[in-house]
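Shown here is one chain on its own, the form predicted alone, set out as structure tokens.
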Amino acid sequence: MADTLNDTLRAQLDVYVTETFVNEDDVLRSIQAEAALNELPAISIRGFEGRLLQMLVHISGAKQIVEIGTLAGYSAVWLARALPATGKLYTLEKSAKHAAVARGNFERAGLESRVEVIEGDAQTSLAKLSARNPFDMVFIDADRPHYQDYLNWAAENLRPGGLVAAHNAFRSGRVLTPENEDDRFVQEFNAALAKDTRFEAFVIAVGDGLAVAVRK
């Protein structure tokens, strides 16, 4: 039987991967500091998860991306930096406060021309964005009850071969035994994604799990 990784060893490997492969510069660190200073929820992706998203952009050759859930803009910077100079990231944020913090961070990162923050209800914003399809990638990291709605939008607006990625596929392990509604929503989303004939899908077991699917 193969050896299993305990929590301590997993944490050590996360540090190893981060130190070896992740270049979290002053800009990225300042975004996390700004989020804390403005008392934003501490729910951002981690550095190695950002690097994974960046690699998915490089692998897919994405030029036009939609992100659902901006927060302070940490994940958006990882994504936008992987885009070509003519690429565009549309990032959707319901909170006016979060959107304002993110815009300041994008300006400081020198990405204001490559990133557009769309403020308001995500489903309303997505309906308007449909006019700009097809997109190459959709990253979902927002309200769990609407993950399936966002997936349906992605299926209709991604190019064939385009990617959809959804954060928190593991819910810190609680997808196995859900403890609250968000856990159950993600468990149901994962099950639905696995059976969705519009996609080829899998969960990458990095960080809190990244559900990744390719549009057929």
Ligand SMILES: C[S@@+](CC[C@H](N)C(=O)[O-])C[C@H]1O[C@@H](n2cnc3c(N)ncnc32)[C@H](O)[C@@H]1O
The other form holds:
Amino acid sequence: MADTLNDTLRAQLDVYVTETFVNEDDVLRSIQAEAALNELPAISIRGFEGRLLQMLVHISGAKQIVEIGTLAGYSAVWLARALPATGKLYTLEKSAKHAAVARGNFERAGLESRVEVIEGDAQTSLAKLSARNPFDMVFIDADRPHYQDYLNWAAENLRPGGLVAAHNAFRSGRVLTPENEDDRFVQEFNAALAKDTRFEAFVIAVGDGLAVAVRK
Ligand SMILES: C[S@@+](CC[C@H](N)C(=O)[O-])C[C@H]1O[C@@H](n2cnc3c(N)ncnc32)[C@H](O)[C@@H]1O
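Since we've got the form predicted alone here, give me the form predicted in complex with the ligand too.
Expanding to the full complex; the earlier chain stays at the top.
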């Protein structure tokens, strides 16, 4: 019963925060519609998580961002809109279909000059992107088994003070008692991040949990 009450209150607060602080415009709504139309999985971040990412861009003054996991480009549009006009978001996507849908969405959003989709496996793309370091922020939202590899790449390629944000830190609550491999990977990732001497780390309990870390 207590859980049900907490869940209801949490859902009500999510709606309150969304209505008060989150301006999801027609472009963002159309990205979700386009994703559904193209039968992409409904696994993007939520609007208020997008607004949180934007706040992290503003707070950190990020100008060069790497995103791992594009899908239809929903989170990328939130991130890119917070960048200065000269800023750049590199977003990494292994699915050619997802990348194509996302490119169309970035054009519709008028962000094609600020966002570059890099198609292929993230590990390969990251190895190439190292040539363009240092970066200011890395958003990890794909491929849970390799979160630790992505964190290691971030440690090597972020400027001091640069930021890592890793989505799904809570795994819908299952991080407490993992039920599958991905839950276990995220549980291990959070524990390792908390002890990682290269970063100052914490988890922001918004949405499905955003693990955040600042490069020392
Ligand atoms: C959770 S979705 C990303 C959602 C997106 N960040 C958003 O909130 O709008 C994960 C995406 O990462 C892609 N992906 C999964 N494994 C990958 C890998 N190893 N390299 C690159 N992309 C990958 C999937 O195809 C999927 O489109």
